[in-house]
Structure formats: structure tokens, C-alpha cells
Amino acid sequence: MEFWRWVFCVLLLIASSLRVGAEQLRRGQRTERISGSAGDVLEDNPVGRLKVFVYELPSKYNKKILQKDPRCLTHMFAAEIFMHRFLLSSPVRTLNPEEADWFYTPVYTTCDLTPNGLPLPFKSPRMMRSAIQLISSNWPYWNRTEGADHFFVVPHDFGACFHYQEEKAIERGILHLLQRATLVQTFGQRNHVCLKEGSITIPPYAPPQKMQSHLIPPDTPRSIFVYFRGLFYDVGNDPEGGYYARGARAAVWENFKDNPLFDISTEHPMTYYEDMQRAVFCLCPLGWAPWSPRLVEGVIFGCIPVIIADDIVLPFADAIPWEEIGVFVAEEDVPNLDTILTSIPPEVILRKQRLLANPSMKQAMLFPQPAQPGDAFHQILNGLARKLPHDRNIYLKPGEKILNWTAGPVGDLKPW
């Protein structure tokens, strides 16, 4: 009895701070704009700071994967074929490579899926070593600095580490030759060897006008306390259990699967967006990786994410102020997920809510096409300007090497 009277407390606290809360929109308090650099750094503009050279590389690295497998365009790696579709348009792009403050190199890695969507990463590292071998032989700006001044989209599960399974990623480390390179990635995890300094984290592709077709009204009252669609275990990659989302998805369900507050569950219904427009709290664990669209789905459709996966690296994370906009639990803390989210103060939900109303915080977590001021693209952009003008020690001397190009697996260096 005293538990459900607890769960009615909840519930009523909720729903009353919701109404104030609506009340404020209703009244113009829809936003509140980020304080201090962080909103200056969502709102600058990279044009006129930097100009990038696209190389032209054989339509085997990029066109013709994508028409092999279309379904390329709508996973949640696809910010590799948008960044390259952005940029072959991008006021930024200089056909002068003598001008360039960047070089891109378009390869699609991630693009080669399995029946079931899921990309394969193994031909990924013969895939860009073919590429780079091209752009050093035909072009000079390579081999002055052996990638230093050049970036690539990495956006697998851990980046240029090129495996989905983290015992793996990490026995493989980053490809050798994008030693020096900035590497642009979903994967972000303090101190983890697949993530190299200067790397520029970004959030994984959602479809932005899917989501936008799925939009509700923002009166809704949000009626759902926690909210969480997705995987638990893993039975066919990890049978034992305990290694997947390092067994915090699973203590999520062991711990709340009949807790009235919490609704959970593997099924994916048609009212996904939906839903989670009607949380106040979507959870957003690690999987085989940190990082999941739930963040990009969580800012876009206003529930506040829960952040579950220790030493996470959130995308544009000078930009966007995540602290202030959702909730970390450490991963061993899972199990007092309940008093957690039920102690925070209704005052401090508001407040959070209305960040995530901030239209430029939405805009910067998506790839839309066309591009638009402020999106993701624009965000990557702003990291690369940040990172200028280049110090003079990245240009090598005369016959001077730093790679070696025989270095890792006996198996990356065949033929692509």
C-alpha cells in the first residue's frame, strides 16, 4: 500500500509541474536561450573562417557502394554521405587546393550492411587505406603532413577503430594512418584508445523529416514518467549476458520491467516519436557503444535524456550545455534509477524542458536536407575553425615519415 501511495505522490507532483509548465508556454516562456559561450558557439556561423578541398576520389569509394545499397541513406551512419553531399555545395568548399585550410577525403565505411542493416566494418580499414594511398600519389598536400591538415567522417560504432565489438575496437586501435588526421565521430568515451585527441564528436544521423512528420502538438501533456524502447540483451552477440551495455540495460529491465513509473519494453511501436514526446524522461544507456540516436531523439522531441554510460563524450559538447539539459546516472548506480529521476525538482524539469524548446539546440543535433543555419553540419564546420590557423610542426621536413604504412593487422593490408 505505502508503495503505491508513493507512486500516486509521484504522478500527481509530475502532472502538477507540468501544467505550470504548459501554463509558461502558453504564456511565451517556450525557450530559454544557453548562457554564456556555449550559446554564442551554437549560433557562430563557420563561413568566411575556413575553406575546405573535396577531393574527387573514384565513385567506388562513396557513389557507387551507396547505389549498391540505398539503405545507407536512412541508418544512423549516414552523416558520412551527407557530410560529403553538404560539402560539394558548402560555401566553404574551394576548388583551389593551394587555398585550403582542410582536405576531405569522401569514403563510405560504414556503408556495406548486412541483410538486417547492421554494417559490416571488416573491408572498412583496406577501404580507407586504398583511399589515402590514391590522395598521396595524385596529390601533394597528403604527404606535407601525413593527414595532419586533412579530416575524415568515421561515424561506426568506434570510429576508426573499425569493429562493433569493444574488446575488439580496442585490441585493433585507430587505423595507423589516420594517426594524425581529425576524425570526425559518433563514438566519444574519455581515456578509451578509439578516440584520439582532437577528434570532433558529433551525434549519429536521425531523419529529420521523418521525425518532423511525426511531430505533436507541444501542449501534449506528457503523461509517461520514463520511456525506453530498445534491445536489453543482446543473446545473439553476447549469450552469457553481462558484457552488452555492460549489463546496465539489463539491470534497467530487472529492476523497473513492473515498476508502474518506468515504461519499458524491446517491442518498437509505430508511435516511437510519439511517446517520447509524451515523457518526461527518456532513457539513453550505452549498447555495444555509448552513444545511440536516443540523444538526437530525446533533444529533438523535447525528453530530457538520461544519460546511462560512464566517461560518454556528448556531441558538440562546447555548444551544447548537456549537464544543464539532461540527467547522468553512473552505469553501477542503475538500480536507484527510480529515486533518482523521482528526486529531481519539478522547478529543475521545467527548466530543462525549456532549454530542449531552444530551436537552435534541435537544429545543431540534425543533418537536414537542404542544410540549414546552425545544423550538425555547420556544427562540424565550427569545430574544424576552432582548430585554425594549423601550427606550423604539423608540416613535415624534407624525406621526413611519421606513418608507417605497414603497421596493424596483417589483414588490413591487402588489396581493396
Contents of the next structure:
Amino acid sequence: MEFWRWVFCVLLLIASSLRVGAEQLRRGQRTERISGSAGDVLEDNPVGRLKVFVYELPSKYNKKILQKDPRCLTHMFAAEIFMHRFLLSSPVRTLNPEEADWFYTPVYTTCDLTPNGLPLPFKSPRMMRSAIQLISSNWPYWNRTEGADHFFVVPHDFGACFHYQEEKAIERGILHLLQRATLVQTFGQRNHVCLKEGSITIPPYAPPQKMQSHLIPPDTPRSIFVYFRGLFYDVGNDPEGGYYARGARAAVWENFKDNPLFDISTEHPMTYYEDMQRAVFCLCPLGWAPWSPRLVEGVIFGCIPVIIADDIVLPFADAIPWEEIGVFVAEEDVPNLDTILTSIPPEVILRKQRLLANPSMKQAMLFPQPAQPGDAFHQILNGLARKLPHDRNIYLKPGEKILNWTAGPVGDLKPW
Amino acid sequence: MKLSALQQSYTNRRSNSFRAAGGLDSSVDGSGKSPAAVFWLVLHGLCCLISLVLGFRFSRLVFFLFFSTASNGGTSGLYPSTPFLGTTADIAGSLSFQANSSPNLELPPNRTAGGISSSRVVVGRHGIRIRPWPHPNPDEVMKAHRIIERVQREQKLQFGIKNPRTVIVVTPTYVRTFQTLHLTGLMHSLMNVPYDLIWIVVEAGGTTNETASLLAKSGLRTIHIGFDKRMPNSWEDRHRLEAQMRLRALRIVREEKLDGIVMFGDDSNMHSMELFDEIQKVTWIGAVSVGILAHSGNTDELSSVVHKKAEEENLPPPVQGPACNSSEKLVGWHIFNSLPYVGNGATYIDDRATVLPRKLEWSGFVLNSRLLWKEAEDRPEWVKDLDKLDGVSEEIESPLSLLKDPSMVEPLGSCGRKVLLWWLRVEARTDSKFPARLVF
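Target state, the form predicted together with the partner chain; input state, the form predicted alone:
Below: every chain and molecule of the assembly, starting with the one above.
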């Protein structure tokens, strides 16, 4: 009899864990629970599951750079700065490196800006290298694992490849010294040199206050079918077309410029955020890099993202089931975009909107100050916690060396 | 010591690259130029010269030829597999090389050091795919509209009014040139209202077939009754008759015990859809702001002086409606300022002077129909009984006459700040040569 009671309990447990997507009424707004391949992990609390030690680097690696150009706090690469600030005051931080599971190096590699505000990546490899040399000579923890339990935030276009042009980035590859570390980056594309296995993809930084201040009443009817604002041809860098966005954005323009369902243009309207809240679908095509802040904006404003970027890896892909939330269109199917979107059954569209309305989904895409439970900082920590415990073989035997400190392009070896 | 060793090897490298005199960019390993690179450089120069001669970059021509008619591309298939194959120096070969001048760095076999499986996403130039007929397909446009409609319906269910009440619209009308124009506008507004609707149309001079056929096109539930008097010519008398016609309609509401919210929809007014959402919030009697578009039929001197003064002072269009204090309580009324028009207002229908509204228009008020019933359980005491008013002995100017206590009116539309309907009286001259109704 005991045995059958145990069987019954086990079956009950299995049944409850298989329940996916239960509907719940929350203040008149129907939402649905979100659970990705790692399970229902968006609302996990990382405190107590991991400990992070923050290296004390001289301020020339972080504070002085920020002082030189405070624009770094508002552009889309600001995640590296806010992650540092969050970790300094977070309960997962430990001051005792012996008990730390992960080690964080606060180096702001994406803060060398042109007058226009675009980051120059040319000094970033040297900066990163210099920081790693510092931590490996002042603390023993880098040499113990050659960086396998260290993580770095590299939010630039192509992550740790440190270049804005894809060909050059591929040619450089990921900085050799980082090949064992975990990279937290915005770039994600399958089978690409610049995405190494085990990286955590994060959303680009979007200013939360600015977006909250543009919210409109939720009963405003959604009357735009497809919405997009941005460049289709990058006339400065790619005058003939074909390189920028692999021709996908230009294809969108050429095929749908006279279609009344597609509200697409290159203007910069003052009502951009408000318009997104009045649209059913928002296009998120690739640009020079496959990721874009439009995904974050679409999620916050409840507009279903239509992702046109082959093989892209979206933020927190193991925690968020993006296929159920967004619409993925292959770049070669762009000429049939209208057929694809109109053939989605309305129930599916309503379900996607319910998933997007889930507040934990919106929280997971934001970097609010001060940090709130369930936001992107916590999702990064959750991702790091899911990678624990570290495998025994990351700890090198004494005298064993894997990294080649002189590998990489010659220019990188110059001191910073 | 590690650092100094690094520096030594670094200086060695540096001198190496200088010796090679790299014209190529620094990302290429400084191990000297390979003959293949020289070959590509020469070929590139040749193509530049050719394009100089021709006058345009002929790579673009290739793309128009290859891609503008293809509905689907296998663009990666059109590129030669590796750029290091010795393509012959004939023009076609050099053309496709021109397209590939940024080499596909993922494909050369000596770069599989990272162990990354080859991606089907290729860096470099891609064609712009355009389908053969890049114009909207009407079937898909209809499907998209149905999707939008479904989404909006869901939005209304989630955020809109729960338990909407029937809207009872009271409209006085009469046969005239512009009747079709005005009534059709009102009819289309009412047809778009998402709630149940009862339309009571009171027609001066008795019911006519023309009005009835117009109303039948709406598909709404209509109650069409006639009123025995004919519409007089002077505006004063007209206003009085319209008030009586409206009272007649209110008596019908009382007799038939219609349940809902009574609003006065004059056929010459313009209603916004938000008005119908807003009036659902009324408990007993509510007031909304009415924008007044008083105009004159001509540009004669007297009226233009008034208008110019108004424009100079940059006055917003006058609004009639409830006035609130800072704690959102009703304290008074904004009424139309007719002082500038004193003596110049239109008195009869063909007058070319400005047509003026009354102090408080009926259309700015909405009532709960239970106020009009004979016995309603929870009817407040500050409402007069409808039977006691007959509109002849005393002048009924506005629904406020129905109340003993006018301060019980609820201000709607964020306390009168939102203008939800617009008043405008435009009528043709009585001697207009158009037939009794405009036939399209």
C-alpha cells in the first residue's frame, strides 16, 4: 500500500511539473506563464544560489573612462556599466574570493565613443588583455582555471570579436584570452565564430524610465498591422545595397513600400513609442549586426516582434520560449512577409499577446536602476547559476597551461 | 618577467610587419604578401580601370540581371565556392569576382581551426529579393483587417466597459435639403457604436416615407414617430419645437420602459466614438463638453470683424459644458459667450449672420432612462416627474429643467476637459432649388 501511495505522489509531481502555460487572470489582464527549455525560471531568485567576487581594478579601466564620456550610460551598450553597479551592491557579491563561484572583471570596453556616439572597438582588445594581465598577476584565481570561472560583459556589436564589421570580426575571432571564460553579450548567431558555447545572450540596454513615460492607455485600439522605423539602405557605408542587413531590409522596403498594412519609413517620429503600442506586429530585422533594441521595445509595448535574422540567438534563450512569443521569418521569405503574417491564426496572435503581457517577461528585458526582482540582471545571475556547479576539470593541474598569451593579431599585443 | 618577454616578441613582430610594407589592413597576419593576394590586387585594379572606361560600376548591372526577376534566390549558390579557385580572366568571371571582392572568410578550408561547423549564413553581398508583383494583395489586406478586428475586440473585452448598457439616441429631424446629409452622418456614427442601440427619431410635420427609407438602411432598431407641427422658420421657434419633440421622445422611453442611457443626438452634430464609451459611465445624469463651431454663412463686414478679433486673441473654439474645481467636483457651467454676437445673430433660417447655439445644448447631457420611468425603485428625489412638465407652460431649455437640484449632474470626459462632440448648424436656404432631399 505504501508503495502505491508513493507512486501516486510521484505521478502527481510529474503532472504538476508538466503543466505549461496555465492561464491566470491578473487584474483584468489575461496573461500566461512563460517557461522555456530550462523550465519556469524567469522568476527564480539567484540570491543564495551563487556567489560572485568583483575584482577591484584601478579606475582607469572603469570610472575614469565613464567620466570622460557620460554618454556611455544611455547608449545601448550601457549594460556593462550597470551590471558592475548592480553587482557591487547585490547580495550575491562576496568579499571572500575563496568562496566565490564566479569572478567578475569590471572593464568598460565599449565606452570609447566617437563624437557621434558610436563606440570604437580598436582599443578594446588591448584594454581587455591588459585587465586580464592585471588580474592574473595580482590574484591567483585566473591562473587556477585560466578564466573558466570568470565572466565578462561584452555588449558590443559582435561581442568579444571587438569589431563592428562582420568580416573583420570573424577574421579576428573571439579574443584568445577569453576562450575559456563565460561571455555575457548581446550578439547571438548560431554557428558563428563570435558566439562561443556557453555564452549568455542578453538584451541591449534600453532606458526603462524613458519607455515607461511613453505608455498610453491599454484600451487604445491596435490599428497598425505592421510597424517599422529605421534605415533600409545604409547610404553612408553601403551605397548600392546588398551588404547592409544582407539585403533583407532593402527587400522589405522594395516589396512593401506601397502596402497600406505596412507602416514603414525612415523617419524619426516623436511618437515612436506610442505608435508601437498601437501596432500588432513590429519588425525587428537585422542591421549590421543581427540584434537590435527593437526587440526590447516590442516586448515592453506589447507589439509582437517579427524577427528577420537567420540563425539569431535571442536573449535568455533557455529561459524564454521565443518561438512562442515572436514570429520568425527567414531572410529569403521576406518577399512573402504579408502572406506569412496574415496566415497566422488569430488565436495564436492573441496567445502571443498574452505572453507578451506577462509582467515577468517585460521585467526580464529591462535593466532598471535600482535593480528589481526578475529583471535582466537577475536573469544573467540565474543563467550563471544554472551553469553551476563547475566541472572538476576546469581546474588546471599545477604547471598546466592552455592559453597562449601571444596569440591573436599583432596590434592586440601592444600595452594599453 | 612574463611581460618583458611579451614585449620582446612584440617588437620583433613589429619590425617584421614593417619590412613587409603591408599595404593590406593590419588585421592580416604580418607574414608577407602571398602571390594570390597580388593576383587579386591586379585583377581588382583591372576591373577598376574597366569601370572607369565604361563609366559605371558594372557589378550593379550583374545584380539587376541576376536578381530582379528571381522570386527566390539561392544567393549563396551563385557565389563561387572559394575565391582561391583560379577563375579565368574573362569578363563574367571577373564580374562575379567583383561581387565577391570581400572574400568569404568562412569558407576557405584553412580556417576550420575553431571547429565551427560552416554556417549557411554567408557574409558579403546579397541580392535584394523582390517578388514579381510587389504590390498589396487584396485578399491578404482583408485577412489582416479581420485579424486587427479580432485583436481590438479582445482589447475591448479586457480593458473596455464591462456590462455595457443600451444607448437610446433621441433625434429630432424634419425633411429638408440637408436632411440626407446630416442624418447619414449621424446614422454612420451610430452604426459604428459597439453597444446595443435604440434610435428614436421624431420628425416634425409627421412621418414621411423618405425619412423612413433612410432609416431602414441603417439596420438599427429605430422608433420613428411624427410630430404634428411643422418646423417654423425662425431659430427661436425651432429651438422651442425641438425641445418639445425631445420631450415627446422621452415620453416614449417612459411608456415603453426602455432601459439604458438616453443621449440627445442632433442630426447636425458630429459625435466621436469615445463619446459613446464615456457615457456608459453615467449613473443618473451626466454632462459632456460640446465644442461649438459657430460660423457665419458669408464674409460680410460685421461678422468678419468678430471673427478677426477671435483669431487675433487666438481663442480656442468655444466649448459648452461642465466646469469643475480642482477636486473634480462640478461647480458651474461653461456656456457659449454670445456677447460678441449680440445683435448679429441669425434670427431666421435664411439669415446670413452667424447661427448661434443656445446657452446649454441638449446634446451635452445624458440621462439614465430610469429617471424617466413612472416607478423606479432607486430614483433619486432630486428629479422631477416627467408628466409634470409639458413644455408649453414653462420653457424647457435644457435637461436641467428636469432636475430639482442641478448640482447632482456628473461631469464626464475627464471633468469636461475632453470635447467629445461638436455642434454645428448648417442648413440650406428655404428657397434652394435642390429637391426636397439630395438624391445621390
